[in-house]
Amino acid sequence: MALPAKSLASAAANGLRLVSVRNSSSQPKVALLGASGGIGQPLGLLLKQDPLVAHLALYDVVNTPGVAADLSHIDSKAKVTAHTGAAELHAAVKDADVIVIPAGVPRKPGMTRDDLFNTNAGIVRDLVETIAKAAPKALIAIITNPVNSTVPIAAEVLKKNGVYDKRRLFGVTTLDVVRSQAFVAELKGHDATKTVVPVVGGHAGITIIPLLSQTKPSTKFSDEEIAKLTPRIQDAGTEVVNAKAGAGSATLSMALAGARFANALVRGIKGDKNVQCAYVESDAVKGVQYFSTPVELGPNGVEKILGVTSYEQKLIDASVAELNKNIEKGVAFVKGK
């Protein structure tokens, strides 16, 4: 519950530190960091159209005023504000309910997500450093690759600032779910809008594990279909990078996935509990600290980790070593090892 203005003034006069809190769930603020980029612009468009978003704060190092002006001409509920450069980052994220981070450089042909590490690791570290001070209660959704490493980076920064809450930090793996559902529907002639395929593990290569055995509606796959479908889902990002021939990576599908996940977080804040796959700190799989599974979202972020029970256990086991390598790389980056 918010303090009345008189109490806030009294607290400030007495030198008490006022810790930023999230807004009321009736007026959700979503901050989009990297709003001028290839993912950020279409993601901003989708968030502007989300009827649950009351305030959309756009942040980037360049071009934010133009993007904000463009989006503000759309006749939807969300108020749009523009914030440019490090000096305006604090205002962008202050009191945000949800912070979505697609900031960073995209992949080019021949690059893996891990090749982005050196540049994107520093971007995420610096953004989260400000978030820790200005919006410690926000739900943070990280899209910036390599997600398997950038989420641990964010966690370590939040820990250093004494505000880490594992329920409030997410790696967005929704694109893997979206792709799996599209590919399965295409292959089997299903209605894509009614096809559900959970995806667990991480967000790169063999760590992406589609649980085809749990597809809804119940679907039988031949061994040959599984052998073709699984690597296609795992390498779908590279498929887009190569098709764009140096002009970018998956931006439109990622924007849709990011908006879908942000909407799920806002619905959770408002008390509409729902289940999504996300990469979070978890004990769902033995021997690895972060893992994507279906999680129940609610007012505090992760309300419940639903875990993994599947016929794909061999794929899960094979992903652990790769995930641990990615996680350790992120932790070491923050700790300076």
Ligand SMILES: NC(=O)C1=CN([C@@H]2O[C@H](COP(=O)(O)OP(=O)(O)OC[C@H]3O[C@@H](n4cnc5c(N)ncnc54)[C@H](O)[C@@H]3O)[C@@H](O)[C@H]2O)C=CC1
The other form holds:
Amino acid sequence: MALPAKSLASAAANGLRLVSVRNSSSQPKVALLGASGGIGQPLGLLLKQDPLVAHLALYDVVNTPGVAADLSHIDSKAKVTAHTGAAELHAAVKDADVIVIPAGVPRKPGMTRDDLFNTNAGIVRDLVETIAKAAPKALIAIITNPVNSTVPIAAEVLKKNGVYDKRRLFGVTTLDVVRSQAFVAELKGHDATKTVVPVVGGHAGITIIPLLSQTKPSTKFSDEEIAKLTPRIQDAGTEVVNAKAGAGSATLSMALAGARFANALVRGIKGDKNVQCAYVESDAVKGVQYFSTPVELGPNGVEKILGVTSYEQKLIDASVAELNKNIEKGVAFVKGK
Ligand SMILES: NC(=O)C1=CN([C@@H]2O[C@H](COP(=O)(O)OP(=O)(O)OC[C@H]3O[C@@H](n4cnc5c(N)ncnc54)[C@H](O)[C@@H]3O)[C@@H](O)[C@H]2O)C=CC1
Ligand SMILES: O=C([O-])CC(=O)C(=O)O
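Right, and the form predicted in complex with the ligand of this protein, after the form predicted alone?
Starting with the chain above, the whole complex follows.
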């Protein structure tokens, strides 16, 4: 919530230290952490072009001034600021409405997303520790893998700081939706821009569950088509990792997906309610604490969790044990068990 200029002035006059006042929804600030990376740079480009973004704060441990100088020459609305290294993180996230996090290492061929845990868990924990203090009301969108575990890590850090609000924390699974829509459109000759495929569960292997039965426009798939499409969607990240042959994982399609999701969060903040799939704390599926489903986004983040009723129940059941393993690993990392 933004304070009117008058109350800000009188608070300052009374010597009050104002901590973490959010910008007004009319001037949204988006902070991008990991802004110099393979995802960060094209995602920064797309966010700079987003007419809803008033301030784009770029944070990384390296190369931020160059990326910011480059982006700041684009004739779009967003003001761009650069913040480099831990000492400048507080300023990067302070008053942010939305914080998008692609900071961390990507996979190489032969690795699972869980193999990134040892490096990325600590990166996410430390970033969220500062967010908890400088921007406790921000909507946080985590791209860093393994998403199934980094979201519970972030939640535990926010809880430890007494500022956790389950409506405000998201694992970004939009790329799974983007891919499903691309693959289905290609197979069926649909217009990809008008094809809708919800994807639920998590963001690794069998936890990625495309609800092909709910494709719009309504589409019939043979058993053979489903048997081919489902694993292709589940392994699409690995398809890119292998094609890049050691040079990283998906960056361009992820930048598009991340920009789409960040835009949806900002629209929600501005009162333009909309529905997106995201990995959030949820009671949609029994026996698992975090699960991606379509959720309605609004001024406070998740306004409503839209459940899953689906023909894909076997896939959902199969994902629960794997998700619980990933979630428990993240929680234990923060709790030091
Ligand atoms: N959720 C999803 O659907 C997807 C997630 N990813 C994940 O996104 C992450 C980033 O991937 P890329 O951009 O390709 O990697 P990258 O290595 O190209 O870029 C990562 C950036 O993070 C920065 N960084 C490292 N430690 C940091 C810290 N403590 N604070 C701030 N910045 C820090 C690096 O300096 C680098 O600029 C990976 O974990 C990857 O697995 C990738 C694709 C899809
Ligand atoms: O596969 C990876 O390591 C990156 C990722 O999450 C994706 O492309 O879906």
